[in-house]
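A lone chain, given as structure tokens: the form predicted alone.
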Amino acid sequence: MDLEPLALPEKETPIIIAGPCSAETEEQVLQTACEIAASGVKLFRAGIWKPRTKPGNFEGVGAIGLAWLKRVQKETGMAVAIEVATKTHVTEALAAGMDILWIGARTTVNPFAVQEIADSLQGTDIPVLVKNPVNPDLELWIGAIQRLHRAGVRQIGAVHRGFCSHEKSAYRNIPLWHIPLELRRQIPNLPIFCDPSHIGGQRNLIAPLAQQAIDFHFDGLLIETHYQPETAWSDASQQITPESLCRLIRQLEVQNREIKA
């Protein structure tokens, strides 16, 4: 698969993408972004469209959040990543000048939805990250990547966020590390990120999971970070403060990056 390197402001690995699970208010987005930027992180993430299991839960602020994210770009210099799940999301994100898009686990399971996103990205060169499907199906993950590639998208990365299971586990989503490692074997030039926040589901699990991903030579990490995580409107238990993020990054032990798993 003829992929191009991701055009990201951070060139060294591991690449860190950090920010709140959800954009809640303009103040929350800007305050969190400023504190993350102060730690040297150059990539900010925030969800403005949130797929929820049941109606009535907070489903994101919607397109109004794009203006807040543009302020993040302007005032901090960070690039911004957001999740898209429909053609309309893609159109609005591109029009607002977002830097990176990602496809969530609940969207990856639906080939019709992925194809709609792929079709709407034809002729663009924006980096797109694809999270693994919620179920442990490697072929479905590869299929989503192939749909983007056939639409002409060349800057593609994968995100390992763990898999749902009925088995009792210490994790919110079980890691099943062999699946992303097999993905790397089949597509060696595909950058792979880890989302330890969604795997762990608890903030105390994020650091050890992040280190495990780095030991497997993952290319980067997505870490949910909120300036007041206890008050977060979604996934409060798996978000950390910018101060904790900075400490986590400093404590990561990065081995020789020339050797890939």
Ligand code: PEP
The other form holds:
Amino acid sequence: MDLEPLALPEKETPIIIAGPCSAETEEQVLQTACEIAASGVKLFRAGIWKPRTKPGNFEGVGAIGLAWLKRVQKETGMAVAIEVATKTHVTEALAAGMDILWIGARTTVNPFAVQEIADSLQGTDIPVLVKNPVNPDLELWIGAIQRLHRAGVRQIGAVHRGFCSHEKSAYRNIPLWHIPLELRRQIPNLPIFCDPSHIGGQRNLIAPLAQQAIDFHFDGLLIETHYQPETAWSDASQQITPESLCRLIRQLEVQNREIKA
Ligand code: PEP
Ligand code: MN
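Next up, the form predicted in complex with phosphoenolpyruvate, please; the one we just looked at was the form predicted alone.
Below is the whole assembly, all chains and molecules, this chain first.
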């Protein structure tokens, strides 16, 4: 697949993208971002449109959060990644100057939704990360990547966030590492990130999962980080503090840490 390298401010691998599951308040976003930036991380994540299982749960602050994320860009210099699930999200995110978009697991399962996003990205050159579908279906994951590619998107990355399973497991979403590894075998030039937060579902599982991804030579990590994780409005049990993030990054054993050209 003819892809271009992701044009990101981070040149060193693993590329770390960190930030809260959800943008909750302007203060939470800015405080978390400042603490993350202080540890040298250059890419920030936050969800403003949250796909939730049931209505009535916190569904994200919506477009108002874009102004907070613009402040993050301006005040910390970090690039910002957000989740998009509809054409309107894409239009609003692009208009606000967001740096990276990602397609969530609940969207990747739906070819109509992915096609709508792909169509709305025609003619743009923003990096787009595609999370694996919730179900362990590699073809569906590849299909989503192909839809973006056909629309002319050339900076594409994949995010492994684990898979829904009925098996009893310590994980929120079982890793099934052979699936992202097979994706890499089929599309060797596709950067692959691991999201240990959504695989683990609990704080204590995140560091070992991150190390496993690095041992498999993943290109980067997407880690949910919140300045007060236990009070988070979504995914509280799997978010870590900026301080724990810093420790996790320092303790990662990275073989042949490479500098990307
Ligand atoms: C998220 O990153 O907060 C999210 C909703 O993830 P996923 O699509 O992997 O469930
Ligand atoms: Mn989350």
